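The data below hold one chain only, encoded as structure tokens and taken in the form predicted alone.
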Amino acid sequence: MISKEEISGTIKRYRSGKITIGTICSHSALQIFYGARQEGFKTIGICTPDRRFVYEAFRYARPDYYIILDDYKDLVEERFQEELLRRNAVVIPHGSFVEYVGAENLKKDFHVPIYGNRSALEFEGDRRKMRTWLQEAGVRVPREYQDPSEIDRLCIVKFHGARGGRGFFVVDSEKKYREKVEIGVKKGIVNESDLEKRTIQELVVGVRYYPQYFYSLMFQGEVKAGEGRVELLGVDRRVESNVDDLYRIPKPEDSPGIEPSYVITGNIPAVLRESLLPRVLDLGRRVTEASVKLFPPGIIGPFCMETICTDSLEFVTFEVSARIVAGTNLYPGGSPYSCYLFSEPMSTGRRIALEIKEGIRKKRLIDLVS
């Protein structure tokens, strides 16, 4: 893991009023290089060729800077990190980010300061490690099966690192566990590597929701955790592409062929009844707190929960996104929660660039980055 020292003597280097933000364009960049706009940073897109089209279409949240490579992984090469370096560039991971240049390549070999904590992708990467995580927080999980003699409900089996979805299927015997994985393999969904790092768990029935957080240092509020406070931000829900629509087919028995499948293609908003907010409210701040004993200074900056909402009103939480996510795309000008905490619209992009920005003020950058 690249060492805190390394990194504040990183800080100490930058020049405060210069400092940019950079990300790679995919994901969330679109919002994050808007939300550090609006707040007055430079903004740094790290993109391949084929991509920049898209973000030079889009004229207020295009990066003011490119730094162009083939492969994403080739961020690590020295000459990309020296002008990230050279441009007193904070870097903001995503889903994408933490996939394409890779979790341990990011731990040991970039040496750039990130916002937000590094140990936070052990626990986000490794599902043994988040469960432990979820139930340090004492909060409802699903049951999981650590081998698949065990199956004796219906199950969703997931693997491995920020696929949205891909590969991911449901079984509810071992039996019908192993013909999946084999059609799994024919097809190239899933490999040998992925079957290693795969969780079998509990289907829970019950209702989607995807609560955004975000974890501040810089701002004290109602919601205390750790040394600072905890944000609701916004509520999505994801589209999946197929099992969203198989409704559509009248009689799905006479398409053997068609199997379910859960890869995420966008997302809708969603608002809860006001009377669950205590409890989304009381999730964020368990899941926060356990994180500040796990891995102090704890979950840094955006996260998100993947939960279920039972017909009984509890919430069932999966897994933690210990970044930014892709349903926060949905409030670019801000959510039906983030109007109540800012007299600004305030999108997570920006709430981000809001707290490196405040952080700077208060000489903390430090605080905030690794």
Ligand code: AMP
Contents of the next structure:
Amino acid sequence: MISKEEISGTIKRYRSGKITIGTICSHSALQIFYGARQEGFKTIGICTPDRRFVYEAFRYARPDYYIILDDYKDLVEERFQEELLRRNAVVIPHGSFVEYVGAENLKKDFHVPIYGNRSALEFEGDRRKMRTWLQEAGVRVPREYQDPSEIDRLCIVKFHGARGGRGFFVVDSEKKYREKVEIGVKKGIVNESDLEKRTIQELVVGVRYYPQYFYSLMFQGEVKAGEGRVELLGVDRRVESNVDDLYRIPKPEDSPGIEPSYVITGNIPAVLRESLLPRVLDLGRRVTEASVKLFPPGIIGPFCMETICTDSLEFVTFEVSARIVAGTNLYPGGSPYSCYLFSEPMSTGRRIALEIKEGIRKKRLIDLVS
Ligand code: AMP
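For comparison with the form predicted alone, produce the structure of the form predicted in complex with the named molecule.
Expanding to the full complex; the earlier chain stays at the top.
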């Protein structure tokens, strides 16, 4: 892992008035660039040649500079890292950033300061570590089964890494499990190494909500956690194909129906019953406190909890995203929650820039990067 000492040395060499914000042109990059610009930062878009026009098409969100490369994995090459360092860059790791560059590369070979805690990405990328984190937080999680022979109810079978739900399937017995694995392997959706790392999880019945949080070290107040506060910046729901529209397709009599799939295609906004806010704020607080304990200084900046709210109004958390999530793209002009926290329209992208700006002002930027 790149050491804190090394990053600290880099930050000391940076010209604090010339810090730039960079990320890969994908996922939530438009929001990140737009927000950074609102807070007065210059931005760097790391981009493949075919994508550049997309970012040029949005005049207020396009980056000020580009680093053009053919393959995002090449970002660890010295010449690209040199350019980022020369421009005093702080890089924002979004979901595609981690996916494209590779968690291992980021951990060992990427010397440019990253906003947030690199260890958080490790906890996010490993379902076992994530479960330890959620259990440490004392939040409700779905029951898990080590062996298919233990399956005694409706379960969802999931695979490691950010694959957007691809290949997941639902079973209610060991027999069904084996049948569906065979089909998955035949279709090439599931391979041997996926199966070694699969998770069999109770399928929780309820409705999904994805609260988006921000752990701030620079601003104090409720909800207190660690050495700062946790903010609720928004809530969304994911739209998954085909499960979310299956109800529209009639099931002919005597037919087994269509197999549900869970591939993420988009997001829609949501607000919660106000009486649920104590629980949702408490979830964010607990997960932050546990992160401070497990991987200090904890989950710096944005994170999201993937929850299911049951009809007894309990939240069951099945996953945490330890960085900005694409669901925040719904709120570039602020959300029904962020407007009660900030007097200006505050997206998560802008919130990151605001925190960095405050870190620079307080000469504490090093506390926000790794
Ligand atoms: P994940 O990759 O864990 O975010 O899961 C992708 C999708 O699968 C989620 O957005 C849910 O729709 C569904 N899902 C995952 N885990 C569960 C669960 N334990 N119970 C019900 N649905 C789930």
